[in-house]
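In structure tokens, the next block holds one chain alone, the form predicted on its own.
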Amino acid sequence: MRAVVTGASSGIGKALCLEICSRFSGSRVLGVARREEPLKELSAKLGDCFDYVVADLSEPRGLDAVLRKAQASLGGVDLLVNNAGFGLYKGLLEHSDEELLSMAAVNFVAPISLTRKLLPLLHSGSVVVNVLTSGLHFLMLRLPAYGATKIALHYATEALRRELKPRGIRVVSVYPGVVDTEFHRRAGASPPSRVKPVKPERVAEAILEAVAKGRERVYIPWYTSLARVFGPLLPALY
């Protein structure tokens, strides 16, 4: 398997790189992140299975860097996982212009643009995975900008699935609940205490299972799928 995984320096992305290299002999994974040190550590651990590129996906040149590295390192792409993303615990009107633009670029624009740029390397049978959040089904009062960008990606992913189907490329939407990663700390707060977080390894396993079994949408844990129906009735969790 030849895979490109964004947000590979920690959390779901890191767990996914480890799982692919462990599960599929002869795989090659290209990890993408802004922080080089964690990528170096992952490379030392995974050896020939793993290569990386340091790139800021909020900028077009970062996306171009991923394309060049994928061409040189992989040649082709069987699996693209658009996992990179970030949020900030702020009200909409508390955000600076730069924060809003960067969040929209990383969480929404980059997955679509990167898929388009890598299209010549994708083939019939390839899979594109977009990591969203089950939180987009209800109002996240403390993470409204993050939720808005993920709703935009959710909408775009549905359209992307139809556009890529004639090419034989599948698209998988992944909707995690609260995950035990650095996300909330980096966003400026602790994870919601009322919700038990799932391990990133569990999400990584669910993603690969969905890819193997041809599933289009994955909610992890499964009960977060109830938010699709009852989301408007639920209290704000964060």
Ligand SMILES: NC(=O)c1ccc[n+]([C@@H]2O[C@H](COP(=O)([O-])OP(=O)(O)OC[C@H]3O[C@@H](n4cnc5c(N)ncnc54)[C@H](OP(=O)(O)O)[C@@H]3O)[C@@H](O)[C@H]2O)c1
Second form
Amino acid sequence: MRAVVTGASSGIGKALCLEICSRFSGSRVLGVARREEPLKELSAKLGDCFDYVVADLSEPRGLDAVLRKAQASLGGVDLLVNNAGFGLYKGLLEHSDEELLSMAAVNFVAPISLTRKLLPLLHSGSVVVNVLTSGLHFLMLRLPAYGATKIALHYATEALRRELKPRGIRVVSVYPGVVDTEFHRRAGASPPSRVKPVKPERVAEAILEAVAKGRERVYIPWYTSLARVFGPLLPALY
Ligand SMILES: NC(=O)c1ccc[n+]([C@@H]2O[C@H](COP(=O)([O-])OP(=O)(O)OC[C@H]3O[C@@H](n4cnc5c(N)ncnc54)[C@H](OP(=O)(O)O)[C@@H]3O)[C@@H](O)[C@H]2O)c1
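With the form predicted on its own in hand, show me what the form predicted in complex with the named molecule looks like.
All chains and molecules follow, beginning with the one already shown.
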């Protein structure tokens, strides 16, 4: 398997790179993130299976760097996982324009743009995975801008699935609940203490299972899918 995984320096993306390399012998994974040190450590651990590109996905040149590296080091792409993302625990009007633009660029624009740029490397049978959040089904009052970018990507992912179908490229939407990663610390607060976080390894396994079994949408844990129905009754869970 030849895979591109964004957000490979920590959390879900890192767990996914480790899982792909341990499951599929001969696979090659291209990890993308801004922090080079954790990518270097992964490379030392995974050897030939893992290569990386240091890129800021909020910038067009970062996206172009991923394309160039994927062309040079993979040649083709069987699996693209748009996983990089971030949020900020603050009110909508407390975000600066720079924060809003950067969040929209990384969480919403980059997955679409990267898919378009990598299209020549994708083929019939390839899979594109977009990492969303089950929180988008209700109002996350402590993460409103983040929720807005993810619901935009959710909408776009439904359209992308239909646009790529004629090419034989599948699109998988992944909706994690609370995951035990650096996300919340970097976002500036803690998730609600009554919600038990899942491990990033569990999300990585669920992504690979969805890819293998041809699933289009996956919720982790499964019961967070109930938010689709009961979300409007759960005001401000976050
Ligand atoms: N943790 C949760 O509770 C949770 C729940 C639902 C959905 N999610 C989603 O899961 C995905 C992965 O998050 P995580 O929980 O694994 O958090 P994480 O450990 O903070 O990982 C986020 C990854 O995104 C990368 N990233 C952020 N901004 C970037 C940029 N401008 N350019 C390139 N890479 C960038 C980070 O790398 P660098 O900082 O090195 O660039 C890091 O590798 C995100 O899309 C997040 O929204 C998380």
